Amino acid sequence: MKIALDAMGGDFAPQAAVDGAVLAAQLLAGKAQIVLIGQENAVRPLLEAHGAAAENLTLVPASQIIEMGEHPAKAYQQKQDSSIAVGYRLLATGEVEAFCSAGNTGAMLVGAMFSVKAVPGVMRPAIANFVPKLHGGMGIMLDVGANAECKPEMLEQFGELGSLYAHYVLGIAQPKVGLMNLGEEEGKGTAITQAAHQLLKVNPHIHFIGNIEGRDLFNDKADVVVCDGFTGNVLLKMAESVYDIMAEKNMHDPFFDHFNYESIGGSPILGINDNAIIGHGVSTPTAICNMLLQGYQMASSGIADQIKSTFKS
């Protein structure tokens, strides 16, 4: 198995990317190979500095970089030898089983739609994120940023996508799906969430438990939290700030350590024909390593094939 990494993506690239890739290669030795994509004159010396530790890493040259501030669609189309474009080409041709990047989020989404494309039947792919549960384990929340505004049918599909991921990757036998709302009652919320509730309620592919509130995010009510990308992103960034505040006050707790973006490494794009993960722009080597491990986990689980077969039927 080969897992690709955009070596030029992120605020601390390529150093953090190479360091994280070396860590992941050691942990995945005998299971998967890490393929770095980036400018050879920038990446090669960093690999050589790691010596024997970097022997399981390969480098695919890409001469261009899509910067964080560039227009995603325009940059992706104009920079076909960028590390993101080359990474998606490797993914689309089956040369790698997963592609990870801490680079331009918009370009990662555009690349997914242009290259590996959305699964037929999926209206809009979603970015998912993981939610630690107070009594152990993890849940999943989607969307957290790809689709700021959603139709009810999109929210229904997020419930299906999240349920498949929770089952096949997180190992939850019958994932409970909850719709994030401003009240538990069926009639609460906007016209969109009310309509989404009715669709989720009769969907035979999921175990829908109804509306949940913000206070339910970390309890056991729902394993899959469905929301639009605007709401999900606000919740995600607020959770990250809790970790930062506790660290600033020198307070540490194993549960709140899960709020640290480094512990997960990245957010998978669900609803596309392959495995792609978007990392945080400020990703450290630890975050990069965990993102690559997550890519391996996704590829091993066959989640992309499960999504394709579900929506085909």
Given for the second form:
2 protein chains.
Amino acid sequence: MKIALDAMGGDFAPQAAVDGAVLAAQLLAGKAQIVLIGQENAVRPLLEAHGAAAENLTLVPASQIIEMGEHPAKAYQQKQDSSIAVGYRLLATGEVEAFCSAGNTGAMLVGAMFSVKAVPGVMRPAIANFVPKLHGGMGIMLDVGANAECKPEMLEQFGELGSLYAHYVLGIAQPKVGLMNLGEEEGKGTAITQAAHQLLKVNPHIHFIGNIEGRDLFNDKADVVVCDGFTGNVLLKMAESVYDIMAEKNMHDPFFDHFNYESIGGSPILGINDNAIIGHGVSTPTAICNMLLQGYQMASSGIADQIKSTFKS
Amino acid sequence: MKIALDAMGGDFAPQAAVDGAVLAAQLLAGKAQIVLIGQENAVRPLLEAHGAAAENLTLVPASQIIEMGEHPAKAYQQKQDSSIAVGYRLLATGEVEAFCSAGNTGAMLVGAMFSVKAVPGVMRPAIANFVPKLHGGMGIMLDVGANAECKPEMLEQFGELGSLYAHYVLGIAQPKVGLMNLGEEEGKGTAITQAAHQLLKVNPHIHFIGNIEGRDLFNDKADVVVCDGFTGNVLLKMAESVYDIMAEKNMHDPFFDHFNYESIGGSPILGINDNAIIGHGVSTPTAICNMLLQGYQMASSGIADQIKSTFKS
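Could you output the structure for the form predicted in complex with a further copy of the same chain, given that the previous block was the form predicted alone?
Then the entire complex follows, led off by the chain already shown.
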């Protein structure tokens, strides 16, 4: 199995990317190979500095870089030899089983739609993020930013996508799906969440437990938290800031440490025909390593095929 | 000056309400009187138990109670001798300068609209909540639940209402107004936040600093955080759960302790012709006391008149 990494993506690339890739390659030795994608003259010397430790890695050259500030769609189309475009080509042709990048989020989304494409039947793929649970384990929340505006049917599909991920990747037997809302009662919320509630309630593929509130994000009510990308993004960034404030204050706790993006690595794009993960712009080697391990887990679980067969029917 | 309290509102009423009112009456001695509203046979004995400490309090009888689970509009109209309905009558007739309740939130909103009414020109009043700032001081966020769905013009008005409150009640010279969004760039967000951004940008009454993200809630970028009631409610409840989790883990810190609703007391309804504050259902005596002090501060500041004169023009 091969897991690809955009060596040029992230604020500390290529150094952090290469260091993280070397860590992951050691942990995955015998199970998967890491494929680095990037400018040869920048990446090769960093790899060589790792000596024998870098044995489980290969390098695929890509001459261009999509910068963080660039317009995603324009940059993706114009820079066909960028590390992101090359990464998606390797993914689409089956040369790698997962592609990870801490680079331009928008370009990662655009690339997913242009190359590996949305699963037929999925209206709009979503970005999922892990949510640490107070009493142990992880849940996921989606969407966290791909779709600021959502139709009720999209929210329903997010419930299905999240449920499949929670089952096949997180190993939760019957994931509980909750709809983020401003009240528990069925009639609460916007016209969209009210309609989504009705769709989720009768969906036979998921175990819908009803509306949940902001205070339920970290408890055990739901394993899968369904929300539009606006709400999810705002919640996610607020949670990250809580971790940053606690770190600044030197407050440490195993639960709150999970708020650190580093411990998780990246956010999978769900609803596309293959495995793609978006990392945080400020990714450290630890974050990069965890993103690659997550890519390996996704690929091993066969989640993309599970999604395809569910939405085919 | 007289500040009224619904003695029957909240999960621990009337005991917590009376105890909190006695605390506030002592702190406000010589400046304001507390008017308790509720069932005489339930409240009088509790007051008498406080002896001389209860001197600065008067009791206005109200025979009915609107329960937490009741339909707000229906209950408010049918129970005209409820503590909430009597409280709003006292407010509307000018017998008290502020009315506070930890009871049924919906009934408090309905009562505000039926009795003291929205300020002419204000499309929809909003519920505001305080936001502790990491480097000291407080900001406010609105709406946090009165309006799940908002037009761009409503969000613009929330910016004005919040700015007036931050100036006249919190004493911030030129409050910075930020629009909660999923990205800093002007074009980010939903069609509604994009349109609201354009309106806020050219509004001459406020100091708009642009979009802010979830991670900016606690920093100094904005004193006034504008959002729809859905987003605000979810964020607020999530922040409260962070405090609860930390308290459970016995983690204490002056900044995070401000996440405790108790330290703030209540959420003002802004955009109505008078001063009304909604408290948390689980309000303790400390929370009730702080809500009454906040009512005193609002009434003293003349904020309602400032809002009226701003929206008249």
